[in-house]
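So this first bit is one chain, no partners, the form predicted alone, shown in structure tokens.
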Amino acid sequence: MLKLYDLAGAETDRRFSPYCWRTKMALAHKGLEVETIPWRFTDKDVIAVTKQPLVPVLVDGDRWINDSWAIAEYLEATYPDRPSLFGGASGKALSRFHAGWADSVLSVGLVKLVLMDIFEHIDPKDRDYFRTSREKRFGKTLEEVAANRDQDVLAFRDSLLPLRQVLKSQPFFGGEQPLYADYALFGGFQWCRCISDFKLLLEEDSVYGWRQRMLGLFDGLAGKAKGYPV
């Protein structure tokens, strides 16, 4: 069976990495069974074979693959007889854009809204590392980053206009059915659902409806995961 190192909080079953969620949804899309192994920020020695410090890391026999995009490419190439993640070369190119937009726009907007919630849920052994690394990244304390989230969420909702434009005419970014483009975007929303009860979306928002559809995929894989009501 495939194995996936999957970021966990203080509670072993609270799995919240957006990138791990991209991979878990991709594996489910392919119909591949996987054993998820809880991993914490300070468990870097466990994945040292990959010569980098981040999850997801997929283990397939003697192959260790890191990075969610690289894992998606690996799954597509290694299991071509199973449903395609991209729907062809053009779909792969478009999925690369969606993943990049999720990294550079979506995640940047989301992290300010849930940073303190993440800190409160991670394993105590990870807290010094998390605070030091994130405060260095932002140039301010975690508390300062999150201080204006009631206002910041308004700008975040405005930033989702490109997503709404697409969802006017189709239920998923892959069209009538989800593809990797959907999983790349959904990872960020699932990250927040697993770690925070802060209200990101209004129920009348088409992005909210899309997120609900994503939560129900694969027998509710994401919707049944430990998290908060959305």
The other form holds:
There are 2 protein chains.
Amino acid sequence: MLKLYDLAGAETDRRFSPYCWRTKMALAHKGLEVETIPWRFTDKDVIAVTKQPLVPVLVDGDRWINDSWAIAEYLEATYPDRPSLFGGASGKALSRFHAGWADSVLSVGLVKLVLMDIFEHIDPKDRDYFRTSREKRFGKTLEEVAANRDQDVLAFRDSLLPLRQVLKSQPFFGGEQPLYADYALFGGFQWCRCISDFKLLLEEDSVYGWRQRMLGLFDGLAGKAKGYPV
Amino acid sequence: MLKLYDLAGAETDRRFSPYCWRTKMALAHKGLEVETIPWRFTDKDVIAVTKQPLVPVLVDGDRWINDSWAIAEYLEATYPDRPSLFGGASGKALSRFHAGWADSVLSVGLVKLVLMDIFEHIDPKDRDYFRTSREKRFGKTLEEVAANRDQDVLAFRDSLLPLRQVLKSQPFFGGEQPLYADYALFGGFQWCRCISDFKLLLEEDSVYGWRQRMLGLFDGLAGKAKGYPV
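Having displayed the form predicted alone, please output the structure of the form predicted together with another copy of the chain.
Time for the whole complex; same chain goes first.
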């Protein structure tokens, strides 16, 4: 069976990495069963064969694949008879924009809102690594980053306008059914749901409705995962 | 032959509408010849059959189609044997995000930078309409909107990060070749080039390189159009 190294929190069943969620949703889309292996930030050694320090890492027989986009490409190429993640070569090229926007806008907006919540849920052995690396990245303490979130969430909601433009016309970014573009966008929202009770979205927001649909996919794979109500 | 009502400036050959450019690039992609008819904001009567006041409006025999996205859908459905604008049903659904981002982020960032330049290039008979409608939309005078552009352009360039994420991997948003997603994004840049000499992009920016490729497509359709050097 496929194996996936999947970031876990202090509780082994709290699996919150946005990039691991992209991969888990992609695997479910393909109808592929996977054994997830809990992994912590400091467990660099067990994935050393990939010559890099981050999950998700997928193991398929003797092949090790890291990076969520590379894993999606691998699954699409290796399991072509199963439902497509991209809807063809053009769809794959076009999906890079969803992933790129998620990486450069969505994640950046979200992390400020939930940074302290992440810190409080990660394994104690990861905390020094997490605080040091994130405080270096932000140039301030975790507490300072999080201090303004009641205001920051308003700008965050404004930043979702391009998503709402699409959801006026269709229920998923892939159209009538979700595609990898949806999983790339959803990963960030699921990340927050797993480790924070902070209210990101208002119920009347079309993005809220889309997130509900995503939480229900694959028999509630994401919705049933350990986390907080949205 | 197909006819297109195409926004013109004070000079009849200055054609600057970003939405008309989406359509002209889409027609060229399909290899369809078109006669463009210069149109001004106040020429509502000649497109009255569409029951709305905006261009582009495409006339194909006895069919009148307005709205650049609807025109792209029409061209794809009506001329299926010519090169696809979307790369399939999934590609069409996915392209809505590029168009939605262009409408809600790119255009909003650009208009602040070139609003006075538009005003100075439009037909004198359009100026009252333009000033009144835009000052109402912005809640300030045209001059006030434009006043801070040397600072605003820095935030504008930052807002292009999702584009750069994609251009790390491929030359066009559609992949190795452009698709409608590229035209949706390009329309805004071409709009500015047609009516402003303000420097939007630095030459070392991958978005600059992509814009150069777009300007050269279809024997330089966009690059040879009346405008300013970029």
